[in-house]
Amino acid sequence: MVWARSSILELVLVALCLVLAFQAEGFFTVGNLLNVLRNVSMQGIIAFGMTMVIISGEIDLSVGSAVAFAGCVTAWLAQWLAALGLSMVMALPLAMCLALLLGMSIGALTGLIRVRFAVPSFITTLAWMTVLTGAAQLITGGFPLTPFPEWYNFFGGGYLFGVPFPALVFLLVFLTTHVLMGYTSFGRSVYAVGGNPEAARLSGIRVGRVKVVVMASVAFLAALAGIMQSAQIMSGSATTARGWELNVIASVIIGGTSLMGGEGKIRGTLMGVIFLGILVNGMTLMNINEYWQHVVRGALILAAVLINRINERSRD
């Protein structure tokens, strides 16, 4: 009984796959399953970072805007560096590194504002969401930037050993965050800070540093996803990734992470990401109206929150 309650998402996922195997033609094919994995990869990468943030008791609403901003910055910097005389082979990797550094710096600044001035991360990242959207539009002038060479598409649409490259990055980020949160002192510190910041401080944990690191981490992963997204569509566009923050947070919540902080698993987020990806893919294959798809996803988020709260009360 305890095992069934703790593995309810896995059981529902198996049941969903069985239903789709019979109801959605072409669902259980290698090509479609790889397509699902590729589609969830970029949002999933951010979701692992978001899990760390929510466990620490914070939240980041700017990740969708950060994705678009990183793609636009990469395109603009590559174009600018090429105009200075650098070959695209040198200009583009340098632009990618600078975009990652800028994204991480914005996240770290969010953490510092939270620590130094006690401004809730909800407010700060809400402001960043607007700032980054506007900045992306200013950089591009409202039109997609397309300075990328053909080989750049590999980072967003290429394959390695028959597996989509973004999916391999997704699995690598999962393994890294899983080990970090489950088997290191930093991971234990994140749980402690989210569970009881004052007790964590009295235990010698540097609460402020933990919050800055997790906010910088999710921003770095959002920038990484933004670079891969720009490689997939071969342009830097300010209109991409709209609403991603909601999908990312939904995956984390469905995976069992408590919005109150101090509780959650990276493995649960992995299940949440895959569950949402399979659900959307299945509904698309079954030609279900897009509006109904939004209704179903919203209902699932509400159901996941209720189930998590019931489980928490039963444990208490």
Given for the second form:
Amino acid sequence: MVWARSSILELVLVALCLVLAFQAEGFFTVGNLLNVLRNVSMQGIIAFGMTMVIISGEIDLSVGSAVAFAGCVTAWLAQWLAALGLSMVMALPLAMCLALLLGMSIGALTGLIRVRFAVPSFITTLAWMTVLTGAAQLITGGFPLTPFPEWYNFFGGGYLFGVPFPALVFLLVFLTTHVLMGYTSFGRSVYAVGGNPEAARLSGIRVGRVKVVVMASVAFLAALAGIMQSAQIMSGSATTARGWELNVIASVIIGGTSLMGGEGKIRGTLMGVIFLGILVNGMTLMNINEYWQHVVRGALILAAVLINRINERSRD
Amino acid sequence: MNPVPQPIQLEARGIRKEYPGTVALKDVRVRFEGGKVHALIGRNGAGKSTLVRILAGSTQPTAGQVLLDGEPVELRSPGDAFQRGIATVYQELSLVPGLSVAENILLGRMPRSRGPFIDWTSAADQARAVLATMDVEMDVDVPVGRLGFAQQQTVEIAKAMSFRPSVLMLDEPTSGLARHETRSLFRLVGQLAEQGVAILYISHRLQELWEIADRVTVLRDGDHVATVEMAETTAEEIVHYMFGETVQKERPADLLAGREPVLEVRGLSRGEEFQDVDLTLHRGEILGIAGMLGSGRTELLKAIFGALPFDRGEIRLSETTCRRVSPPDMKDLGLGFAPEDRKQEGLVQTQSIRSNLCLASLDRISNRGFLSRRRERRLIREQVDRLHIKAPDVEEAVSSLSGGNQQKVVVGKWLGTSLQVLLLDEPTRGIDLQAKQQIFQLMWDLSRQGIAILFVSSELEELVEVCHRILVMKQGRIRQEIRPENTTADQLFVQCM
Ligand SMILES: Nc1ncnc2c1ncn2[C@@H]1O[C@H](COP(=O)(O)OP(=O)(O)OP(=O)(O)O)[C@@H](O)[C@H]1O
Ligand SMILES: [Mg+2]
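Let me have the form predicted together with its partner chain next, following on from the form predicted alone.
All chains and molecules follow, beginning with the one already shown.
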């Protein structure tokens, strides 16, 4: 079913590309396509982690704030370490690592709270969303921090072998999560935990550990995206990445993952991410007004979920 | 009782039901009359539940008609069936765990006092009244999720009863019930039949049929094989209709339990549920636990497996003494556990048969965390062959299997692990005669390999047939140890009371 659905999505995607190729000027150029890839990369990276989280029966609403927070923490730490007398070449990588670690720990903490105290991740991450936005504002004092040296831009705007660096990370994260979910025993456990936690527990699967790991993973990926984002805009800003969580969740759902948990595919999310990216790019190229873009995107999410439901029902 | 002038007649005519890869029913024609109890039997996957689902309006047939009193009726949804007085107790429970017993029984029909407000007192009274007609006493305010499987099944039956149905279909209602509850269910069914209700009754316990049914219909692989009066038939004849020829397997003579203890439980206690339980399981031994519903047997098994915490006592397994245990740790020590409630606890319904069969042995089919398709395929093939799981394709969702075949998956997933001790809670629930023999055979094979089995069953005959020793559990304590050679199911029943 998931397979059939994602091939529907692939067909629609091809059709969309054909339409855009004829309608939108400059759509089918290498430059533009790479541009699409770069634009979807940051959110796409998070979407793969989010897919695992949703399959395991949880959700993370704080990823948008976590992106902003990670960027600000990196900037602030780099500044602070540099002030201590460290050279930027040392300070910045250290700051990046610490930001990743901090992001991951926050995710792990969400997982632990979920496991120990049975607080739904929906609530905990909703709280984190506010906390992290606030914390980012506090760190930056309301203004973007700009301690970054020129070379830092590579992580957000640079090219490697002619491909944008974030796009390479995007592909790498795709491959890793795809293998993890499809070909490892951990992946199987994630599906089982989301499908029926009690049955998973009684099969001797460490349900708690699985939940902590997936929550930590998505938070890590959000922090990674945050660093790349800050490198692209060359500042740590508390207001960046507003509302990303919705785009991320939308691409996961368009890709056929069930919000009920237990079902979904990383490959579907890849399609969902690219689909949304091309749609936005095409609409922009065709000068469609931004408000309309929102309406179309929203309608699309609804349509995707409806197709999902109808397919599920026809199974009986 | 007001006499019904013309007994109600429900007829299925030319019913065919196709699923991808299987034909569940082929041109089935049966008629059920008011005032009679009709048994519907057949091996696992014969199509019994499918027929019930069609008559209940929850599945649509590929072809064929349903007639009520000679008139064709359209049953497009369960609501249509309810309106025509057809109530159903499905094989898999469909209660809302968070709601109380009363709310579940009256789901969607809670009495109102004024405006939109629910009249809780009268709701509780109504629920109690329904339960009273069934001779059951139960606290109607507790959430259903806290009840055991058999009690939930009782609530499910009460729910169907509360519709005052003229046709009542019961899909394996006794599969989770012990003798006492079965008795009161039979009394109730008898009363209803006297009142003119048509009863459709599915069971794998053949002996029951003579007590309860007037007529029996046998399905085999979707075909209607025979309909005969109970009074005019014998068990052999029915078994022959069900399976063609069969061989009844005897308990092999060479089954010896070893001397070395593999699992020792000392002074295990948990709240009100069980106290000071001592038991020792030796290598290759099959130890039965007999007990009524609520005797604490399920909780005991779960506590040994680490799925429920215990207050006092210790468990010794594979030279390791444990005071606090968790399922993954116990699995690593060689323990396996097949729970009684396959839908909630045994299976991941959304996943394929393949994934479910591998669930407990993921580490054995993977290499440094990566799954080996080859090992996985071998494991699956072994289990499917060994348990004769009837599945067109192991990639299909496990929920597409018939009830009995799902049960085999619950047991089968442990066979690929490095087992020392297997805990089985009602492993034969909903399994047909032949499959039951296969499970017994499997238990004996495991025993020969030195694997010890702790076996809980409500069917005392099974315990007497299969076990080396039987412990009688009553009100949370082990009261007695019995040798099956020296007892019969009836004597055992008396001990359990
Ligand atoms: N939703 C479904 N999708 C695909 N196949 C199905 C579905 N439901 C039932 N089947 C198939 O139809 C056949 C009949 O199943 P059914 O559940 O009616 O058997 P049953 O007689 O009730 O067996 P049991 O005694 O094990 O409960 C089986 O082969 C089963 O695999
Ligand atoms: Mg059935």
